[in-house]
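In C-alpha cells, the next block holds one chain alone, the form predicted on its own.
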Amino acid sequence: MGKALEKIRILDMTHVQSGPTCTQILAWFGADVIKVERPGVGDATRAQLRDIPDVDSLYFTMLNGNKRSVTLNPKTEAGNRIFARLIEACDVMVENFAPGAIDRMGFPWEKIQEINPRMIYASVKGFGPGPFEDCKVYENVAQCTGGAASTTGEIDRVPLVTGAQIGDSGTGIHLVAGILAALLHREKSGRGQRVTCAMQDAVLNLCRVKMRDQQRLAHGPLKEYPQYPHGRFGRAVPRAGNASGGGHPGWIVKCKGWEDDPDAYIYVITQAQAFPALARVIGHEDWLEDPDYNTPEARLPRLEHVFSEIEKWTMTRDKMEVMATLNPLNVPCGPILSMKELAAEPSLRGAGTVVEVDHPERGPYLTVGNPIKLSDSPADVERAPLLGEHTEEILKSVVGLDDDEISAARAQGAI
C-alpha cells in the first residue's frame, strides 16, 4: 500500500522538539521531510544531553526520524537563492523559529506566496495575538500559561508541571491536524495557507475540562474535587491530586511492594457502574446496603475512606494482578508503568508503538514510533539523519544544481 502523504514535500525549518515532533509525524506518513540545519552545527539538540561522546544524542534522533538532512545558510548569496528553489519545490514549510526569524531571512509570508502560490507555511508560535505575541516560550512555560500548571499539583501545594511534553509535541501534533486539513483544502482551491498554532493555545485545549470546571465553580462547590465537602474553594478551579476530575472519582493507590518499587501503585475508578462489583472484590459488600455508600451522591463526603478501604486491598497484591483481578469487573484501573516496564513491553513493540532503530553511530536505540495507525497505510521508522547527509542528493534532485553550482555554494559557506 501507499503512504498516505507520499509526494507530499515538506521544507522542515525546525529545531528543538515542537516542530521537529510535527514534522517526523508527517515524515512517519510518508512525507519527504527536507530538514533544513546550520552548516556544521546543525539543530541545537545534536549535542543536547549526549549519552555517547561526539554522537548525535537521543532527544535528537527520537525526533527527527524518516528525514532527510540537507545543510543551508540562506544568509549567503547562494543559500538564499537555494532556499528560494526549496520553497518553490515543496508543498509545505514548517516553522518553530522565534517570532519574524524567518521574515529577517528575507522570506515574508507575502514572498513565499509569490514564489510558490501552493506553499502551506505552518508555524508554532509561543502565544497567539496579544501582549506576549512576541515573546519566547518553552516547554514548562507553555504548560504554566496554558492553564496546566495552576490546576496540577497537590492539594495546597505549589503548581506543578508534568512530565508529558503536552506543550512541545502537544503543540507539534496540533499542528499536524492543520496541516492536513490545509493540505485537503488546497486540493479544492489550488492556493497555499498559514497554519499557525500557539504553544498556549494548544496546552489550553488540552486543559478544556478545567475550563469547564471553572465555569461551574460559579455555581457551587465541585463535589468530584478532593475539596469537598470539608475543604475550602477559592475563585479559580484549584489543583487535585489524583482526582480523577471526571463524573466518576478515581485515585492512585498502593499495591504491594510499594515500600522499595516507586511504581508499585494503580489508579482506580469508582464508576458507578462496577461500584457493587469492586465492593464485593475488596470485601465491603455491606457499603451496597449502606445509605452512606450505595449511591455515587451519598459516596462523595467519604472518598478518603472509599479509597483507604480499596488501598488496603490492593496492597495485598501487586498491580498487575490488581489489574487482572478488576479489568474483568470493568472496574476502570490502570497500573502506574514505568519507562522501564513501557520499554520492555511486548505488546508496544508488537504495535510499533516502541521500536528499536539502528544508528550508524550510536548503533541501535529505542525510539516512540508513529501513535496514529492507518489501516492502508503502515507507518515505517527509520533512524534520523546525520548532519548534511543528503545535502548533495537534494540539490542535485530537488533543487536542479550541478556540480559546479554545488561547488560554489560550498565555498560561499552557504551549504
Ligand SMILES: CC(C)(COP(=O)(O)OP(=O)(O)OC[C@H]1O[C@@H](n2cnc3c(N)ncnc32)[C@H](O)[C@@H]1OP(=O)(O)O)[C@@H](O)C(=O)NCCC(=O)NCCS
The other form holds:
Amino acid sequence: MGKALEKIRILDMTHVQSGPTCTQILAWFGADVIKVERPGVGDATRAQLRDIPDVDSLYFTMLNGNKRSVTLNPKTEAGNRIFARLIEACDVMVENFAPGAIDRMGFPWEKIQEINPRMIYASVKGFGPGPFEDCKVYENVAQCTGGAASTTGEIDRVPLVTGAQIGDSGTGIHLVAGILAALLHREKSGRGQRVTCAMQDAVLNLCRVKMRDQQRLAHGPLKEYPQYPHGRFGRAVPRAGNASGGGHPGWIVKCKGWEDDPDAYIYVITQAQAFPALARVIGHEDWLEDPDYNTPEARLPRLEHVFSEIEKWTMTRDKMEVMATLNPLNVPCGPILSMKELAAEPSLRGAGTVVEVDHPERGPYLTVGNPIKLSDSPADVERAPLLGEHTEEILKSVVGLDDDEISAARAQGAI
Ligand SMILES: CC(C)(COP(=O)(O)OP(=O)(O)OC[C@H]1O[C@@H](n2cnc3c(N)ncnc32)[C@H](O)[C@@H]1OP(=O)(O)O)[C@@H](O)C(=O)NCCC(=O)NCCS
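Right, the form predicted on its own is done; let's see the coordinates for the form predicted together with the ligand.
Time for the whole complex; same chain goes first.
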C-alpha cells in the first residue's frame, strides 16, 4: 500500500522547530520533503545543544527525519534560478523565517503564484496581522503571549512555561492541517493558496478552555479552581496549579517514594461516576452517605480535603500500583512518567512512537516517531539527512541541471 502523501513534493524552507515539525509530519505521511539549507551552515539547530562534537545535534536530527537536504542560497544569481525551478516542481512550500525573509530573497507570494499557480505556500510567524507582526518569536514568547503562561503555574507564584512545545511544535501541527486542507481544495479549484498560522494564535487555540473560564468568571467564582472557596479571584483567569481544566476535578498526588523520586506522583481525576469506587478503595466508604461528599457539587468546596485523603492512600503505593488498582475501577488517572521511563516504555516502542534510527555520524539515536497512525500507510521513520546530502541528486532529478551547471552553481557559492 502506498503512502498517503506519495507524489506530493514539499519545498522545505524551515528552520529551528515549528516549521521542521510540520514538514517532518508531511514526510512521515510519504511526501518528498526537500529541505533547503544555507550552503556551509545549514539549519542553525544542526549546531545547537550538541551532545557530540561536530555531529548534527539531536535537536536537528529529531526534527528532520525522512527529509532530503539540499544546500542552496537563493540570494545568488544561480541560486535564485534554481529556487524558481524548485517552486515550479513542488506542490507545497513551507517556511518559518522572520517576517519578510522570503520576500527579501526575491520571492513574494505574488511571484510564487506566478511561477506555480498550484503552489500552496505555508508560513509560521510569531504573530498575525497587528502591532507585533514583524516580531521574531521563539517558543516561550508564544507561550507567554498566547495565554499559556498566565494560566500555568502555582497559585500566586510566577507564570510558568510548559515543557510541551506548544508554540513551536503546536503551531507546526496546526500548519499541517492547513496544508492538507489546501491540498484537498486544490483538487477542486486547481489553484494553490496561502496558509498561515501564527504561534500566538495556535497557543491560544490550545488554551481555548482558559478563554472559556475567562467568560465564566464574569458570572462568579470558578468553583473547580483551588482558589475556591477561600481564595480571591481577580479579573483574569488565575493560575490553578494542577487543577483539571475539565468538568471533573483532578490533582497530582504523591505516591510511595516521592521523597527521593521527583516523578513519584500520579494524576487522579474524581470523575463523578467513578467516585464511589474511588472512595471505597481509599477507605472512605463514609463519603457515600455523607451529604458533604456524596455529590460533585458538595465536594467542590472540599476538594483540598478530598485530594489530601486520596494522597494518604496513594502514598502507601508506588505510582504503577496505584494505576493498576484504579484503572479497573474506571478511575481516570495517570502516573507522572519521566523521559527516562518513556524512552524505555515497550508499548511506545511497539507502536512506533519511540523509534531508534541509525545515523552515519552519531550512530543510533532515539526519536519520537509519527504520533498520527494511518492504517493503510504507516510511517517508516528514517534518520535526518546530513547537510547537503542530496544536493546533486535533487539538482539533477528535480531541477534538471547537468554536471557543468552544477559546477558553475558551486563556483558561485549558490549551492
Ligand atoms: C525563529 C526566528 C526567531 C529565528 O530568527 P533568526 O535566527 O534571526 O533567523 P531569520 O529568520 O531572521 O533568518 C535569517 C536570515 O537567513 C537567511 N537565509 C535563510 N535560509 C537561507 C539560505 N538557504 N541561503 C541564504 N540565506 C538564507 C534569511 O534570508 C534571513 O536573512 P535576512 O534577514 O537578511 O532576510 C525567526 O526565524 C522567526 O521569528 N520565525 C518565525 C516564527 C517561528 O517560526 N519561530 C519559531 C521557531 S521554532
